[in-house]
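Only one chain is included here, represented as structure tokens and corresponding to the form predicted alone.
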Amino acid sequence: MRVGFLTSGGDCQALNATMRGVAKGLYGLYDDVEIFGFLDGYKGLIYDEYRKMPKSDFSGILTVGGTILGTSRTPFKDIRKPDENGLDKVESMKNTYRRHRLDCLVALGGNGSLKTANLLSEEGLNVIGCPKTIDNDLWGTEMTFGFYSAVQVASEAIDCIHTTAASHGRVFIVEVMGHKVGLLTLYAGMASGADIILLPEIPYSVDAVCRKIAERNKGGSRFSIIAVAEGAISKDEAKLGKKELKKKMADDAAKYRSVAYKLAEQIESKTGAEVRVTVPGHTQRGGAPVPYDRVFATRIGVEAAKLIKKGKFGNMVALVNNEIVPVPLAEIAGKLKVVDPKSSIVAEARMVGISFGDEG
């Protein structure tokens, strides 16, 4: 059995744990296994940059963050475009697969990476996808590995902010990763007792945010914590057309480092409050995976190995109703799972007093 591994897109915790699960699963199912690790994501498959991975590579990596294969971003929108030397990337990946006489390619990645995995599947390659992203925004699965580890990091950042915010009586804004989907911000904000949570899916009003801060001050709370997703937008921005919004974002990017800094300036201007911004940034992708992710990644990996044994290619390994099941790549490719503003978790957050900045 000859299998290729690659990790594509942004790194996260539990990539190594997942590869370990696949490898150990394969070793248990086959007497003879060769694993080819393609370096730096699809780039390695395109340019045939790889290394053979012996059993020893999968020892001691369960708790190691990042990816031992390296990763890079190969945007799906550019995958059909020739490279600077005129190389057809898709044909090159197919040729690499066939040159090494692979029986399957296991692609660990998020939305864009699994769109490419589906394309290769449609091109005739045997492909299995594993759901990686700290955003937990992949359609067709209830969970992605890396999510709870990132929630842990973001939550700890907000936890640490609480004491200094209380000591100084300040408003603190903590900017959490998430351009299009706010699940990470929602979970981290709820886990850490944020007073206001701003998400891409629920456009906010600065006035509503300021009213919440004033309400807390009136109630005797000297500080407020705002967890904002990096892709959060205001109600006014949500009304703009696609081109208008893109221009507005470009104009804001020239003036502010991020949405958190823009919001800080607006709050200070309207309330006179002292506002500080904290951006955990790429720490949210780093460090060791939390125990949940270690277990989940192992389950995903082993079930991927079982799908290979059964010849059930063209699938992503997913969590559905707390069971690990195959979901066709064609059904999930290009679809995002977002926060439903009317979901029970949002309603529950509101019931404990959290504002989403959309009131009034």
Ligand code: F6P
Given for the second form:
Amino acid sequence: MRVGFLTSGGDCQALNATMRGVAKGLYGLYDDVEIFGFLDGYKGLIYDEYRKMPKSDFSGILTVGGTILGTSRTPFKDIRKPDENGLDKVESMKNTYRRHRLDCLVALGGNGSLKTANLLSEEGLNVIGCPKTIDNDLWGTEMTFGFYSAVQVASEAIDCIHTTAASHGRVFIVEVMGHKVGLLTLYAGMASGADIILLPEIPYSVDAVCRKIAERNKGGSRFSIIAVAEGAISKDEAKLGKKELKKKMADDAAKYRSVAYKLAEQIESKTGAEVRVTVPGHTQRGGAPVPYDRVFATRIGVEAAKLIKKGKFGNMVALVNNEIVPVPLAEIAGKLKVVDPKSSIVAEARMVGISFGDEG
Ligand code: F6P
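Next, report the structure of the form predicted in complex with this ligand; the form predicted alone has already been given.
Let's see the whole complex now, leading with the same chain.
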């Protein structure tokens, strides 16, 4: 059994744990397993850069963050465009697969990477996808590995901010990763008692944010904590057409380091409050996976190995109704799972007094 592994897109915790799960699963199911690790994501497959991975590679990596294969972003929108030397990337990936007489390719990736996995599957390769991302924004699965580890890091950042915010009586804005989807911000914000949570899916008004801060002050709380997703947008921005919004975002990017800094300036000028910004950034993708992710990644990996044994290719291994099941890559590729503003979790958050900046 000859299997290729690759990790693609932004890294996250539990990539190694997942590869370990697939490898150990395969070693249990087959007498003879050869694993080809493609380096830096699809780049390794395109340019045939790989290393053979002996069994020993999969020992001692359950708790190790990052990826032992390296990763890179290979945007799906460019995958059909030839490279700077005119190389057809898709043909090249197919040739690499065939040259090594692979029986299957296991791709660990998020939204864009699984679109490429689906394309390769449609091109006739045997592909299995594993759901990776701290954003938990993949359609077709309730969970992605990396999510709870990132929730842990972001929550700890907000926890630490709590004490200093209370001491100084300041407004603090903590910017959490997630350009398109706010699940990470929602969970980290709820987990660490943020007062205001701003998400791309629920456009905010600065006035509503300021009202919540004033309400808290009136109630005797000297400080307020805002968890804002990287991609949070205001109600006015949400009214813009796609092109206009893109231009507005580009103008803002030239003026402010990120959304948190823009918001800080707006809140300061409206309330006179002292506002501070904290951006945990890529720490959210770093460090060891939390125990949930170690277990989840192991299960995903072993189930991927079982799918290979059964010849059920063209699937992503997913969590549905708390069971690990295959879902066709063709069904999930290109679709995002987002926060539903009407979901019960948002209603529950509102019931404990969290503002989403959209009230009034
Ligand atoms: O997709 C994962 C993610 O961490 C997003 O939450 C974030 O917006 C983005 O990647 C950051 O990308 P990069 O590592 O390329 O800066």
